[in-house]
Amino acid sequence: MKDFIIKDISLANNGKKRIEWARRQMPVLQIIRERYEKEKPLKGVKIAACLHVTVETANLILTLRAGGAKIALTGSNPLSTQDDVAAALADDGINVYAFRGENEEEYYECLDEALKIDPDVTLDDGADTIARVHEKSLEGIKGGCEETTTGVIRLRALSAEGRLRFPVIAVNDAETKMMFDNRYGTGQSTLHGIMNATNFLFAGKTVVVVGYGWCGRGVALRAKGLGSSVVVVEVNPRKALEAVMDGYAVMPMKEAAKIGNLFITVTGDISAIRREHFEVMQDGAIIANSGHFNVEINIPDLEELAIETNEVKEDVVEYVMRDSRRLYLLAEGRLVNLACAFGHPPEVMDMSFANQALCVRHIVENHDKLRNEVYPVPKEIDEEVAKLKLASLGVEIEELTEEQKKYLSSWDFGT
């Protein structure tokens, strides 16, 4: 097993300063830092981690180690890394495999790497690691975390085939994730990567969201609110109906193509975008992801429309159409708030790698109590995120009575 694979490893003290002014930011999980630092909850337990390598992350793995665990590390992402913050973690003594602009092939090497620490537990950000350990057959592990949509569908599916080899906890469902770091999270940083790969101008603009979960939702809410006209495309009636009541048009994407300014695909599905829709769409048009894998738009369509591809700047492809239109491609469709931006703030992320480091204790204090299933955070953990987080903003909150708690309890009351 190597020590790290990374960049650059004189990036360190940059990554270092940079670590640092997110953990102040990140007050719930240094409160759990700390009490693992004294209880050391995970002493000897070995964690195979697939995340995103960003400053924010850093944090969690130090939580972890804090703990007692020993953690390898690898990107979730070919173009997430930020290989300064890899640098650092490598200076600090983690065993981390990550850089950016990694091909399939390296990803892959860095992902086995990892693994030959041999998991007690893995951590995923998609659940590439679940999958290569379930295609390699390892043995021994004990439980694992998912932090994304795209990872729990995948899961799902797995564990609907009786599969699955170890239960894992289903961290995207957690309320203190999903509704905040999706939401928030992905709204704020997906215009921010966008705003930096293009210098788009959102106000007069058409921005077609296509996916309306929590993630379209944060997307759909920012881009109005600096001017935009916003489309929805969602395949989902309860979900396109709320996006109707929110103020939004919708409409099928062979409509919404033929008028959008700006495309952004959040659905974690595959082919969002596709052939049809990019013979309809007009000069100019921009088109990114931020849902998890380069799949929502069908890269291998646009190639073959294309008599002619540029780069015109890092991060911004051109194809050139037979009728000479232009469509602008961001990231390699790969996810744009990380690829051209920071990714999620650290206060949205504090909630969602608190809620891992709890999952991680539970799993490693009762996973012989634990069936091969995917789980829902436990709604204590939850609770406790949230509480932490609001003492940590300074806000208090309203105490139930002893005769509201009756009330609510009982069935007797009546009019």
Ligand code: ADE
Second form
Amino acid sequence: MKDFIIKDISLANNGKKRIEWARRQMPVLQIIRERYEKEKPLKGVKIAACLHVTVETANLILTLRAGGAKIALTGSNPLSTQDDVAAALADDGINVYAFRGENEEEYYECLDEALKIDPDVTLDDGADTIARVHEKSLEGIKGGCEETTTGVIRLRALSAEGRLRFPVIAVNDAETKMMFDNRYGTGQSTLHGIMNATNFLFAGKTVVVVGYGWCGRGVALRAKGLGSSVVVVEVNPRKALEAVMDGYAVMPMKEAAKIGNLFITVTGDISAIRREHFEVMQDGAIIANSGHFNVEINIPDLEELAIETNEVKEDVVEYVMRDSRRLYLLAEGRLVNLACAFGHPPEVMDMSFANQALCVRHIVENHDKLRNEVYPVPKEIDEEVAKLKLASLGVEIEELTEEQKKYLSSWDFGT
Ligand code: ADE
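Output the structure of the form predicted in complex with the named molecule; the preceding block shows the form predicted alone.
Full assembly next; the chain just shown is listed first.
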């Protein structure tokens, strides 16, 4: 097992300063870290983690190490690794295998290197580790945690085929994760990435948000806040109705394609934007993805339609169509919030990664009672994270009186 595979160890100092800055915005994770330092609940536990290598992730990794774990970390996307963070962690003795700009072969080399730790627990953002472990039939894993919607979908599919070989906790689905990280995190970081890459003015533009889950809700809300007319494309009738009542125009993609200045995919599905949509887009349209994989925008279709492609600046490629319209694809269709910006802010990752840290402990302590299924985050963990976050914000909340508790558990008080 190599010590690390990173871009440049001389970036470590910068990475350490940024990790420390993020640590100060992650008070819940900090409390868990202090607790883990004393109690060592993860003593001797080997963890293979495939996560976006960011300052926030670094703080999770250091929390798990404080608990006694040994960790091998690999990046969960070829364009999301912050090289100074990888360097800082490597310099601090973590086995990290990740650099920005990996090709597919390098991506899997890094993942395979991390798996040499012979993990007890896996941590995933997108389920690539678990998929690999299943391909290679690795034994001895007690359980895993999954960070994102796309990963949970993949794991449920594996479980439905009866092939999941150990229990996994869907950290993504915790309320203190999904409602904050997916909505406010994706909302803000996606727009940040687009602005970084293009300096796009949202005011007065038509922004098409494809997908109205928690991520889509966040993106739409922030684009509206910056003065855009927002159009939502959604396949689920309940969510589409919600978008209507939230004040957005809702229409099929083939109509939205004709009027958008900027398109953002957050569907978790394949080919949400494809040939027939590129064919009718306006000259100058910008297309970005904030879903986990680079499949939401059908790039092969775009390449086939183009007579010329030009890299106009870092992370912006121009596709010139036969009729001379120019379409702009950001970050090769990979998650624009991590490829062109910092990803979600530490304040929201605080809750996501607090859930991760507590769920790893839950697996270590309970794996022999769990079946090979996808489990929700235990309610007590979700609630504890909410309470700790509120306390860190200095917010006190109301408590039920005994009379109110009694009322809520009775059936006989009526008209
Ligand atoms: N996913 C989205 N934003 C992230 C961040 N800042 N760190 C790790 N994973 C993320």
